[in-house]
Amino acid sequence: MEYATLYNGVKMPILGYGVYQVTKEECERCVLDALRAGYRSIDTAQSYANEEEVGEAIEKSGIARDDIFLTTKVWIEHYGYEETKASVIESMRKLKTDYLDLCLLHQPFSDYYGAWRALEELYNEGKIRAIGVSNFYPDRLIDLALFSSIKPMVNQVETHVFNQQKTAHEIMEKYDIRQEAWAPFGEGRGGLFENATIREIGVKYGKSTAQVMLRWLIQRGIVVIPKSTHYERMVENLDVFDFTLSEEDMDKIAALDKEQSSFFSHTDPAIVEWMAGIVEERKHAGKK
């Protein structure tokens, strides 16, 4: 395993296992499989509704807590200083741990400054080893980095061959903030797994298109958290440290950038309204 060193000295595996869209019913089994395969970094979130299952799997695995890099994320409805702090403590309870290796603010909306102050305090208290954000576009990332006591250590954003985030990557490097890729395969949208260029490169190295895509991101210094519910693919996704893409092949893949999201833009007003609507719905549901 290779590691990414954050600016505060914390080392995190450059390849981890993500549980986004892994159901509560499957999550415990999947995390146990991932740990058995050799993963030592697990990424979850409050909004995934599977923190308890992740905690259960880690406990059952018998692997020492110190050997696992555990990440969760605070959802928008828990933003604001007091609410964020309470929600993180609750996440730790669900995850059966007394500390987190990394905690992120999941979205760049609502009172993320109040939420960030809570993460700063929990970090200073030693309850979180590293703090960061997710889905923060360059303008909001710079805003938070320049007007906070502690700048983010990680920014987890959509990053894959068709949306390479080159400008955002340059800005994160400038501020020494580590980029982490969600959806490193772009969920296969746009025929990504069948792309002729990537397949041709894969044949050259005796690797699958998935392995080539992960290797390309890792060689750019980007942390990846691929998800699979199949053990064989979990093992395959880990098998990316025995080859190195040539500069020519890196450039060929770089030329595939479409420079747009395969999902949605956080700067789209309709998306902001949609996320605000989700928060309102959950608030009302909680009052019933």
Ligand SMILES: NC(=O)c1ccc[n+]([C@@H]2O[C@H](COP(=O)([O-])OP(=O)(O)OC[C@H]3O[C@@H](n4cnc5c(N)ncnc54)[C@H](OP(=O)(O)O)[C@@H]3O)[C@@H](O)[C@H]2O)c1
Second form
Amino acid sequence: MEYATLYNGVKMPILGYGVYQVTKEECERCVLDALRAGYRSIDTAQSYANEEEVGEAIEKSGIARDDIFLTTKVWIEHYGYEETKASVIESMRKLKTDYLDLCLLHQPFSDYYGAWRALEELYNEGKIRAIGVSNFYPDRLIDLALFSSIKPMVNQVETHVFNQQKTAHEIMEKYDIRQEAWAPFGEGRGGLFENATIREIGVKYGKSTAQVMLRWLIQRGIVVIPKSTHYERMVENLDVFDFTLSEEDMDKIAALDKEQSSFFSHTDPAIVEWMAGIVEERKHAGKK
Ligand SMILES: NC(=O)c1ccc[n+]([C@@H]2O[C@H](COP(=O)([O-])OP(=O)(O)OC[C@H]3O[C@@H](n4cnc5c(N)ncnc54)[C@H](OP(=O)(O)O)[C@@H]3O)[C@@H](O)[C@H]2O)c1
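Having seen the form predicted alone, could you now give me the structure of the form predicted together with the ligand?
Below is the whole assembly, all chains and molecules, this chain first.
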């Protein structure tokens, strides 16, 4: 395993396992499989509704807690200083741990300043080893970095071959904020797993398209957290440390950038309204 060193000195595995859209029913088995395959970094979130299963799997695995890098994210309806503090403590209870390696604010909406103060405090108390954000595009990222006493250590954003985030990457490098790629395969949208250029490159190195896509991100210094519910794919996705893409191949992949999201844009007003709608709906449904 290779590690990314965050600006506060914390070492984070450059490759981890993400559990978005892993159902409650499957999650414990998947995390146990991932740990058995060799993953030592797990990325969950309050909104994935599977923190308890992640905690259960870690406990059952018998692997020492401090050998695992554990990330969760605070969802918008828990933003605001008091609510965020309480929700992180609740997440730790569900995850059966008394500290988090990384805690992120999931979205750049609502009272993220109040939420950030809570994360800063938990960080200063030693309950979280690193704090960061997710889906913060340059304007909001710089705003938070410059107007807080602790700037984010990580920013987790959609990053894959079709949405390479070159400008955002440069800004994160400028502020020494580590980029973490969510959907490193773009969930396969737009035929990414079948892309002829990536496939051809893979043949050259004896690697799959999935492995080439992960390797390309890692060589850009970006942390990756691929998700799979299949053990053999978990193993495949971890097997990316025995080859190096040449500069020419890195450039060929760089040329495939479509410079737009394969999902939705966080800066689209309609999406901000949609997010607010989700928060309202959940409040009314009384869900946590
Ligand atoms: N912060 C955010 O807002 C945010 C948003 C989205 C995701 N995330 C995080 O990022 C993680 C990864 O993103 P993601 O799950 O959306 O998408 P992803 O990792 O890009 O893609 C997952 C898809 O690829 C398939 N797959 C995995 N390995 C494969 C392989 N070797 N060959 C062929 N297909 C393969 C999986 O299928 P099977 O499962 O059937 O194998 C699944 O359909 C999430 O789990 C979550 O932790 C964060």
